[in-house]
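Take a look at this one chain, the form predicted alone, written out in structure tokens.
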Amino acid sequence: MSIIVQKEGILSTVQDLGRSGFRSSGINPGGAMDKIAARLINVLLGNNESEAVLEMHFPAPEILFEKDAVFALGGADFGAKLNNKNLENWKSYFAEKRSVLKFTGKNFGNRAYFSVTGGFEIEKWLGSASTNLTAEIGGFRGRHLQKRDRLGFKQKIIDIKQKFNYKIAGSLIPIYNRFPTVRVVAGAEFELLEASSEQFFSRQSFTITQNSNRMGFRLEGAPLELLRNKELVSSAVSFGTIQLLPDGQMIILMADHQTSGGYPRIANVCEIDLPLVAQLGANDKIAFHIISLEEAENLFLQREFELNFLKFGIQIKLHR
């Protein structure tokens, strides 16, 4: 029971939501990049939320089912069509034994999530299946997906055609385009800006440079200025914090970011809004906006509330 990578993609890996409670050893989470989109497909196939998923950029793989199969994809639309038929985001489709999945071609974003019933078979490391790529470890050998490797399925599909033929609500689904607004709160050491620099940071856009990756977002636009100079002491960083260059340009950090600095922490992105930058690549724009610790985390709340709200429906779903 398992799929092959007929044909090699574009640093396709195997991710999950990461692995914590390891940053005091130096060890990030990493993870998913958009990791609600991660989450929504997994829910949507009734698995737990932190299944394992393939996390694919374009050029994505061809892949070859070698038995029957329920999957998802979310994301990025890549074009996918099963057996040439065309397929959407945030639905269920089955896949008999021998299908094809390709991908033809890049609609918009740039990270698309594939997942099946029941999971992939992945030995974990520190409780992730993650691919740690810098060490080279976790996920599928600890590298990306090459041709002809095989991915084994947690468990078997049983004639369930008609069970999976549903898909996510829009109101649950990230608004992504290539110029978003994103909400953020002031970082540690904003008030460190020049009045300017604050007003230039919440006015003006960036554009994502060709230096990026899933470490971070290097942002090109009007440079910043600090009061004074400071050194700072290293200090904890996360998935989303946004830490001001001694150029004067941001960078975004993402998750397979570092786990502490010494440049300025400006600002953090809301949780709510880290899948609109996930989705972005170079050239893409970006624009921020400034609210509260207590907007973000209602926000937030507002929106874990609606995914139990699915998972819910979709284990009443399955169970009866």
Contents of the next structure:
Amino acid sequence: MSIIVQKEGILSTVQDLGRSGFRSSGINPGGAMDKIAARLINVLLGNNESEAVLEMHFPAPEILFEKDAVFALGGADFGAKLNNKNLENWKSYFAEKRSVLKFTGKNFGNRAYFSVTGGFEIEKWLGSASTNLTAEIGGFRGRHLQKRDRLGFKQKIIDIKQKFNYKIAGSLIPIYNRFPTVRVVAGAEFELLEASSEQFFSRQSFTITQNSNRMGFRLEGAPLELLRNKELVSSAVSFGTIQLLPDGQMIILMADHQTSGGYPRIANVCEIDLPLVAQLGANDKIAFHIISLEEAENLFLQREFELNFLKFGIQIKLHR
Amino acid sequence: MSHKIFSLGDNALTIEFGNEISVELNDRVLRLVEVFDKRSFTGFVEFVPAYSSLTIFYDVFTVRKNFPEFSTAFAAVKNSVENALESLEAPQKLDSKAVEIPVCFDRESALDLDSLAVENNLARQEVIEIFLSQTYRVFMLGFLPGFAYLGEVDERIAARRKNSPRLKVPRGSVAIAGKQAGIYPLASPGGWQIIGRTDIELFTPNEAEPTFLQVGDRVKFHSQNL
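Right, the form predicted alone is done; let's see the coordinates for the form predicted in complex with the partner chain.
Below is the entire complex, every chain and molecule, led by the chain shown above.
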């Protein structure tokens, strides 16, 4: 049971929810950029939500199903077709042996996710199936997928109940946008911003530049200034940390960020809104809205409760 | 001694003891790691020790469930940290490992040794001697898997970062930036001044402990002739 890559995409890697416990060794957590998309399609298929998925950029690969499979797509919309039949995101589909999955156009977003019922057979490194491109390890041979690569499935037989088309509806699906206002909590050096820069930060929008990848998104806008220059010794940074570079421009650290950094930490994107950032690409714009830590935690908890509720509902449907 | 505790996003907090490279502050960081190693809290995910700070990642869902008396997970973890800080023992010698690392200083490996010597008005051999004369401490790991930040390098051989970073620093390169030294475990872009190379495997991904060096280790370099 497997799929095979017939045509290579630009950057398709195996990811899960990341590798935790090794930041102190300089090993970053990595994982899917849009974690909620990866989790939702896994939950929809009845998988463990941390099951490995394929993260694709556009142009995305062409995939041949070598055996019957049930799969789902989420995140970006790349105009997916199964044997020329249009597919929707957040819905499970049955693919017969020898069917072909193609992506025909970049309709929205920058990272699409693909998961199969039961999950892919991937050897874990340090507890995770995520690809670490810097260290060239983890995921599929530590690299992006190439033509003729074959990914096996863990589950060998498909249950009849799994063949129905299930669809996720409701508030759990992120409302993606090419110009989102994302919620952030203030960072350690936020107070060091000049009053006018502080206002710029939450009133202006910033453009995502070409210089953006899985490590971080470089922003461009009115430069921000600090009251006094502060040299920082390196300390930990995180997925979503917004750093201020010496030229007054900001960078948002993304999934493959380094574990530590020394630039002033202006703010951190809230966990709940990271998926909105993850779907942005060059020339998209972003604005920031500062909220309290309590609000950020509560929003996160509310989403986790809803996700658990969905998980429970789907488990009942699949195993009744 | 004073400290600051601030959030790093909505699932981590940092305890900052200061903003400098000093053995005393770093010792404090490591002692706090020891306290939590022995007695962690429910919902703890991982630590990131740095020069003068410790960052703790936690699972908001679990912390909130287990500490309902706090209005945020941040407040609960902060409380736990403050209790740990109170019980922090008086300075005592940390249990650290001594490590020997052979370095080759030939011209092929020591890409910036000559220019660094000129910049510091020293002979090439003097730079090597000063560099080898000292024992370095691993203050933290970061940047790349297994990349150790070592200090402190003698003022006389301290070096500015390169104006434009190299696109590919060879694996095993031993390098200096400011009063820090480091070893590149993997080939990578980098702006530090390269003074030699080692064959030691600093990153062994298939072992349970994937890095050769750990925070707190004492490193002594010696010259290796090829």
